[in-house]
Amino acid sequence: MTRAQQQLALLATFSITYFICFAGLLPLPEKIQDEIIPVLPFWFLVSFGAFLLFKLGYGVLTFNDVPDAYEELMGQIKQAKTDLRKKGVDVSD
C-alpha cells in the first residue's frame, strides 16, 4: 500500500467516523451531539494550523549558521560575478 493509498484510507476512515456521529447514527449524549460534533472540524483546522505554527517557529528559532556553507556560497557568487563579467554584464558590487 503505497503512501498516498494509507492517507486516503486514513481520511476516509475519519471522514465516515464524523459523518455517523453527525448524523446522529452513534448514541451521543445531547450536549456532545448539539455543540461539540459540529465543530470538530474547525477545531481540527485550528488546532492543525497552530501546530504547523508552532513547528515553523521552533524550526527558525532553532536554525544553525553553517560556516562552511556561507563560505561555499559566497565563493559560487563570486564565481558567478566572475563569469557574468566575462560575458559583458554589468554586476554592481
Contents of the next structure:
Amino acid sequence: MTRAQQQLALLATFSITYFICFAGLLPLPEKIQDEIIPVLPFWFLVSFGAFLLFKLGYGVLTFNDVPDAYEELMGQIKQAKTDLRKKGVDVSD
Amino acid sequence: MAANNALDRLVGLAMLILASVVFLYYTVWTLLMPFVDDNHPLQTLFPPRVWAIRIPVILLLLGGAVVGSFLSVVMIRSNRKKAAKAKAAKAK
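In place of the form predicted on its own, output the structure of the form predicted in complex with the partner chain.
Whole complex next, starting from this chain.
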C-alpha cells in the first residue's frame, strides 16, 4: 500500500465517521449532537492552523545562521547559472 | 558561526504565543462553552457562538482570495513576458 493510499484511507475513515455523526444516524446526547458535532471540522481547521503557526514560530525561534554555507550555496548557484547559460538554457537572474 | 538575531527570536516567540492563545481560546469557545450555564460569568469572555463559525469561514475566503489574486498576477506577468519575448523574436 502506497503512502498516498494510506492517507486517503485514513481521510475516508474520518470523513465517513463524521458524516454518520453529522447526519444523526448515531444516537448521541442532544447537547453534543446540536452544538459540538457541527463545530468539529472548524475546530480541526483552526487547531491545525494554530499547530502550523506554532511549528513555524518554533523554527524561527531556534533557527541558526551559517554564513559559510550561505557563501558556498551562492557560489554553487552562480556556477550552475553560467553552466546552463553556456548550454543555451534561458536562465532569468 | 551560528547566529540568531534577537528580532528573529522575538518574532518566533510571538508566533508561538499567538498560536497557543488562539488554540486555547478557540477550543474553550467551541468545545467547552456549550456545557457552561448561560448565567456563568465566564460567558462574558466569549462572543455568541455563531461567530466561532463565521470568523474561520471569513478568514478562509479572504485567504483564498489573496492566494488566487497572487497566482493570477504572477501568471499574467509571466504570460506578458512570454508574449513580449515572442514579439521581440519575430521583429528580429
